[in-house]
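The data below hold one chain only, encoded as structure tokens and taken in the form predicted alone.
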Amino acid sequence: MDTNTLTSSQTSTRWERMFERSTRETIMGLVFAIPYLVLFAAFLLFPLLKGLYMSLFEWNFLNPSESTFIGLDNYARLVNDPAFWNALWNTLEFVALTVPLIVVVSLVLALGLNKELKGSRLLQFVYFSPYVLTVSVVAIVWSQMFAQSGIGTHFLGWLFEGSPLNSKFWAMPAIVITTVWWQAGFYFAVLLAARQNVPERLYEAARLDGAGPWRMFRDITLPHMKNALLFVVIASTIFQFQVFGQPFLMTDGGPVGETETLVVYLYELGFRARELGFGAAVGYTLLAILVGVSILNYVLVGTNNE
């Protein structure tokens, strides 16, 4: 057998053996995927596609089999209901408050913890604690405190008469103040360990050149803490459009609808209305606007990136 024979026959026997190792890998990784891809088929995947069919039917809970095409029927009636537009509304004036307080309160508790001083990991453990309770108990004990008789109604009981709870004007910033309370610590992780990432050195020279707080917030804290702003911004903007535990258990949409989110008004039509077709086309609307915001982020981000 000449050289160049065994060459070829080496060269064609390192390609099978790549070739085998690349399937082997390939079907491995299949394998471990099978569990979530099955998860997300029936958890996910399903249930979108169900409430998509479901959203161009007149469904009927008891018989669905009898249930009536309508098309876009629901789209049309949601255009010309004036509860989706209170509903919506609502939604947005919350996240049109909670977003702004979140970012702020999580980046002065981020900057005022980020020196290692006396009792401060005892105060990160505080301020992150409340978000890992349930919403049934933070709503639980903020109603308590907003109650007619609560602390939380004794100091700020100047404000207005009875409990905020009741009150038009003074519910929803309630829920507002109940909802920066219980999540703006997890926030705070996130930005004091982007603080954390910022090179003291660039404080040190920015001492040396005469910059003041106010200069070095602007010129190094800021830029070197974009992606963890741009971060909490966009996700807690998508979290607080999906509001429901809150108003849900603290005022029950209340009073008067003041309160009623997106979210809620979706369960009123679905699991006490029955009307899971028009409840399927605003799951289906407000899916629109996530995706949406999905978008913003996308953009931003890759703005930022460039």
Partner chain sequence: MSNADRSESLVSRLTDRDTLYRLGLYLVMYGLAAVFFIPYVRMFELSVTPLSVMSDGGFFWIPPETTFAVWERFLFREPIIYRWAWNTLLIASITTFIVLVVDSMIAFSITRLEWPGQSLVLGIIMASFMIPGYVNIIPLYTVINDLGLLNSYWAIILPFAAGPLGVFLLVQFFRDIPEELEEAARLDGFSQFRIYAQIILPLSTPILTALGLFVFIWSWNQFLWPLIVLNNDQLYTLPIGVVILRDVNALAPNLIMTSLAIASLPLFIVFLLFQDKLISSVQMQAGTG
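Having seen the form predicted alone, the form predicted in complex with its partner chain:
Since only the chain itself is given, any partners or molecules it might have are not part of what comes next.
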């Protein structure tokens, strides 16, 4: 440090010193923030805004400058597209089947494993392990199990003719079972932690009062695990809404569109039909639906906490 700064800091007022310090802090703050902000702006915020812009055009992929502005026509077309309503309906069906099953399975696993069992580490490993698999491995293995000579078809064959993946009714349940196997372990881990946080003395006290297992479950376990259960419901609802890999790989949306979900529909529009403007409008509609789901969940959680 040279004499020059020393004199200037001696003569400067307190306010100026503070200003100098806060300028330095601002510069440091920005230096630390900018690497992430650049990524965030370029690959999240900008595409998000561009998507809104694109959805107002008949977008020309090879020559974007020749795109035609059509206002809200893409959205009007969407509302009149039976394929969109079909995909929305299939997605709702998938979510409505998958989320309750995930909640039940993961809760049973968590409550069971909370007791001291021999080999509980091994059990935990088995339950959680499917979660580290990639969706393509999961979907292809289960496609094989539901194929004509597969084990699932062998045992459940009396329910359908041939493979369930070719059945208009059973294709979706097959995808749901696959998904529950893949995902339940993750939520099981969440619920196990919540169960272990319930104070054991509450159960002792209840036992002294002569409460049976059902009453203890209803009056102690459930209320104490409420927040964890809500997390499981909300997180899995939002995640399952975006299902793609399982229907894409197991049935390719078929038979006759019975398992085509919103993201499969979006993918087909954008990357098979190259309808980028219309696809962007579908993306925005999906966004609106999911934000709506989040808000609905938030409201429900909010009132539950009262």
